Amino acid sequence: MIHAKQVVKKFGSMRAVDDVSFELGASESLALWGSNGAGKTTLIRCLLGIFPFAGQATINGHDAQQSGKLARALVGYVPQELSFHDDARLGRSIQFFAKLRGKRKTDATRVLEMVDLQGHESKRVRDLSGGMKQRLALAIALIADPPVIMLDEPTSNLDASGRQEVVDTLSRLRETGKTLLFASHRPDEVHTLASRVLVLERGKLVRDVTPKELWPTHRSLQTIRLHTNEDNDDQAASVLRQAGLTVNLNGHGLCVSVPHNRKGEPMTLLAQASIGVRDFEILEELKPIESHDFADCPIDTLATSNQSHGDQP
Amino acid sequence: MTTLSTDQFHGHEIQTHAGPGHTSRMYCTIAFAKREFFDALSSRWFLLYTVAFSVLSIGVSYMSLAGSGSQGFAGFGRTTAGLLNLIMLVVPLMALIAGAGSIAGERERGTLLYLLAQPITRTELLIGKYIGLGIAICCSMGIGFGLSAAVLAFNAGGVGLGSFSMLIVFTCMLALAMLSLGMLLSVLSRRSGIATGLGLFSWLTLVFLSDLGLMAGTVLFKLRVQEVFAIAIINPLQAFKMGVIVNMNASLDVLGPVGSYASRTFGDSLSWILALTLVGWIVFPLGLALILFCKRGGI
């Protein structure tokens, strides 16, 4: 359904997406995982043909750049920042997007019912809550019933109950056979929704795994962000990975996950390699997967695993 | 692509592989034009300009009637002449600001990204917005002209209606030309504030500075009359002014040696030359905006 081949997107000299290739079959669900600045949002925008890029991306055979309109017709998109015309009324807003996809007013009504927004048509968009705006975005994405749904951190602006609603909705969509591609910071979402996870780091695809492979441990993990002396992050990451820790780099330090009773281990390993650590922060704790208790554990960081890094594509 | 299977979602049937859901180029363009038109109708700037233009038009009509002893001789002709300067100030400002805010405003609000993620092309978006805004501005002026015409027709009959009609046609062309320029500035600007600033600067340049520059240039470089004419009609406001005066069946001698030269050299075809100049100002900035918007990509 989605085919990306050597996708490269540069902003000036910075490679926001760096030679990313992957394939996603129909009815599969794929999560893009990585820190802020890893390239998740840019990759989604490339796939939609919004950004020009080097390489090739197709959706059901339609080239995202050459036949962008046809490719996008197969995709419902929910952006990270919900940007609607604030003065417009909800009803008119969704009817406009229905028109763009050649759908009728009845389709707009139907999809509003699906996301429980019926009866709010006369409200102005600026008067909607964050959760309602999110549902409106989802309604717009679903209005033409596209086979692919792309979501860019769909729950980042929601509270716990709003997040749960969106995750439940997406779970149901997944069950109906939709192909999902979404960026997320939250392991609970990824575990619930994704069958595969692409781990991005500084624009590069570093792993293509299942959620279970990404979080194999049942123990609580602690995320630590380290800042090395002389910003020697790349060498430090290499040392930690050789020791079996999964590390994530995003230009704002180096994030490592370790069992909560071994928080000093990364620093010991780096000291043995003569790499100094000038500062560190302890980030949120990741609970065991079995408890599915990630809901109130927002992390802005990383894939955590005690696997080695040898399975890079 | 055909529907392969269906399922239930909240009790609603979901097609797992729906049709492409994309629409024709014309359909999307019309959808954007309609939205832009209705957005403009409900916006404060549209209301403000419409009321201001209407009030000033009616005021000019009454004054022109008073000047002719309220007997209506050449009522439309006098009003046309009176409205000319008002239009040259108000219409470019209105169209430039509206155009400048169009793409840059969407970009700044973040809505451009969302629109471009829909199954549309950049051409459809830009042209749709242009058509919608163009119709809205022409309607806004149409209200002013309509009220003015009603006052004149009631008091003075239909004398000079032809020149008044040509004034409306040329004014619409001027508005569309300035809207094109505004949209070009909008495509070039990251922020709507910058685009609006550039729009205001363009307005100032076209309305005031270009005349001063032309005068200074004529004296400094001792330009010949045909060169002065050629440079003058590059300014769409000058083309508009001459076009309206020509269509009032008035002599361009009022514009001095340059006007005399134009009348003598081009004769009846002068009106068409001036109209084509305005058409050029519609086509070229819009075409350039389209090329830049499509080729640059991104948001």
Contents of the next structure:
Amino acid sequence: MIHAKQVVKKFGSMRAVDDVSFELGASESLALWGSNGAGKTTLIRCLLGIFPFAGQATINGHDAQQSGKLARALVGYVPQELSFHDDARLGRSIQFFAKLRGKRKTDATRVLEMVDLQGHESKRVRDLSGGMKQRLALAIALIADPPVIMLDEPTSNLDASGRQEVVDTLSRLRETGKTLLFASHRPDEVHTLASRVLVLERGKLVRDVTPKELWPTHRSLQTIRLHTNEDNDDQAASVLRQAGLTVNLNGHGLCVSVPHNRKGEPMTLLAQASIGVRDFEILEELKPIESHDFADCPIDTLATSNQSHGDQP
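Write the structure block of the form predicted alone for the protein whose form predicted together with its partner chain appears above.
Excluded here are partners and other molecules; the one chain stands alone.
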């Protein structure tokens, strides 16, 4: 369904996406994983033909750049930042976006039913919860019944209840045969929705694995940001990965995910490799999505925990 070959996107001299290739079959679900700045959003925008890029990307055989309109017609896209008219009612919002997509006659109730918002047609957008707004965005993406759904951090700004609502909706859509490609920073969300994970780091694809391969333990996970002496992050990441730990680099230290009862292990491994750690921060641990024993690992959000050390940015 989606084929990307040697995709490169530069902003000046910086390679935001650096020679990324992968394939995603119909009805499969793929998560893009990595810290802020890893290239997740940029890669999605390249696949949509929003950004010009080097290399090739196709959706069901349609080139994302040369036949962008045909390619995008197959995709329902939900961006990270939502924009609605607060005074608009849900039913009319569906009709408005349907007209933009060339669908003159659209049953708003049917579309809203796909995301469990039926009965709210007359409600104003401003009266919706965060989870309901996200499901409205998903309903709009589904107006033309596209075979592919792309989402950029679909639950990043939601509370636990809102996250559960969105993940449950996406799970049902996946079961109907939709192809999912989404960026996420939550292990529990990835485990629930994805069959494969592309791990991106500084624009490069460093691993193509299953969620279980990325997080083999079913214990609660904690993420720690480490700052090495002499900014020796690349060598430190190599040592920790060889020990089987999940590591992300983004130019602001390295983030490593460990079982909750093994938080000291990364420092021990690095000390054995003669790599000094000048500072560390324990990142916020949130309640996992229901039915999974995976705690949240928000890579780029610092905790307010009194266990944190060093200056807060």
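Residue numbers count along the first chain shown, from 1. Since the model is a prediction, treat every value here as computed from it, not as a measurement. Rigid core here is just the name for the largest C-alpha set that superposes within 1.5 Å across the two forms.
Engineer: Superposed on the rigid core, does the Cα of residue 74 end up 2 angstroms or more away between the two forms?
Structural biologist: It does not, since the residue 74 C-alpha is displaced less than 2 Å between the two forms after the core fit.
Engineer: Would you tell me if residue 177 moves between the two forms by 2 Å or more at its C-alpha, with the rigid core held superposed?
Structural biologist: After core superposition, the C-alpha of residue 177 moves less than 2 Å between the two forms.
Engineer: Quick check: residue 274 between the two forms - does its CA shift reach 2 Å or more after fitting the rigid core?
Structural biologist: Residue 274: C-alpha displaced by 2 Å or more between the two forms.
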